[in-house]
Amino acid sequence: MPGQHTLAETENQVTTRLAGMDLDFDAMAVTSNLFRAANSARNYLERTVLARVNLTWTAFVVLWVAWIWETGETREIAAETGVSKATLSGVLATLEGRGLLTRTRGKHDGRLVVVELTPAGKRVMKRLFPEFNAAEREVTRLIAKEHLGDAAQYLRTITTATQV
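Structure block, one chain, the form predicted alone:
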């Protein structure tokens, strides 16, 4: 049944289907497993921690960026979160409607929009993040503790290699 194949079945099928082609199978495995892992982790975190506070992944990442940097222009937040300005606008409207952040016009350039968490937004993040981090520990539990730093560095390296 489509969508019901295990990771091992999928990788075996790919190897069979692409046999004889001059390809870098290791690079393909890293890239495809990175995609699978990112989606799987995101879905897990949305279904568990974020669902309890009625946040999507994108809304959480927007709150996270605003919490870490304290204020930010929408163009910076869009770049940091990897979403389009149109998507960001909808997410910001929802979060603003929930009283978690504010949007104001830039002091020196009225075309710019500055985002800042409200006290309620800061409380949500301060309360939520330890739960989120516990779920991150769950996501990475099968990686030996002494290898977590290396895994993080490999992912940073991929991120650096793909930034244009």
Second form
Protein chains: 2
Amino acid sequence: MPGQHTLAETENQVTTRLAGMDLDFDAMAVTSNLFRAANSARNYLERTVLARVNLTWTAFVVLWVAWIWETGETREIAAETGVSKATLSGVLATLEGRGLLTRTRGKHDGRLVVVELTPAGKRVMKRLFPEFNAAEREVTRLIAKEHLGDAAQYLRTITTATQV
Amino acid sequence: MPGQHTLAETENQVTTRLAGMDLDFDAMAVTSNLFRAANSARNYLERTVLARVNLTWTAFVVLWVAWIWETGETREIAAETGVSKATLSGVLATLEGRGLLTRTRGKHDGRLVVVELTPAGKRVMKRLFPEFNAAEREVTRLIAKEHLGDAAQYLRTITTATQV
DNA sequence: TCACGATCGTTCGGGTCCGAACTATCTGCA
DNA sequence: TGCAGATAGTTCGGACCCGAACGATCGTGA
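Could I have the structure of this protein in the form predicted in complex with another copy of the chain, to go alongside the form predicted alone above?
First the chain shown before, then all remaining chains and molecules of the complex.
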């Protein structure tokens, strides 16, 4: 997983350290850069557009999903956002504490919890999302417009290959 | 950031909710799938190959960087791995506690901390890395071999665009 | 030689991440 | 009708993530 060292430097060093090993450098490059890119992009979004409303990346995603689909059950939101139900519980607690959404038990199935944005939550999302989308353009500005579709598709295949 | 809903469903819903807004769906697709892919791949690696040695993804990356470059200063490891120095302090404390590496103050500059793998740490990495690389192949198995280079390059551009 | 600004790493507080274990609820079958 | 298995969400403990603040150290310029 190369970072500051160049790709060539890293491959040289790895080859030296694992002489004779059959290594897949391409797979290595994709995996390591996936995490660097995700970490860097998340930090960028949290430092800029999301900092203005004191939201983390995941908190924003949860609000977005609940906003886009009007209302939702926590199991659906967990599936949609890709975080575990344990994590979602904590994030929802944070957002509920900030008055951005509410949680209520399902009327017909007591196991379910239904999430709904408050008026304040809806206002935040209405104002925030266009700015967020602009920041998303910043994140991808060095990828040619006609290649964004391919880039997104490569990422989807990684999720497919690794999901439970 | 689509998840379980199809791309078309999501775009329809977003367009409805933000009628008249000029949205960049391609940038949105790349960003949302970047996080889903990273989260899913990390969870997969932590549940499989890394679980056998009780390591998290980041702990592994830190060990890998220190192993590949023999020894290193924490500021270099932070730059190489893409995590903040605050985070690295905690991760190094965890790994030092497990006896996998040591930390010592620089001889010529008392501000620096030098990291070195212990013999146990080196043994873990020697045995683990080929298995880890095989798991990396699993992560990327749905991307055509000849497209892995492109995929890695798209990810590098995202890091470049968002790094401080 | 000394003071000031810069750099390095750590700590703190708040947020996230998840597996395991738990409680509550629902469904299907005998 | 009752029970067992499945499902849903929460809690717990441990690990990570980072900005801000802090203490320690170094380098530079007056």
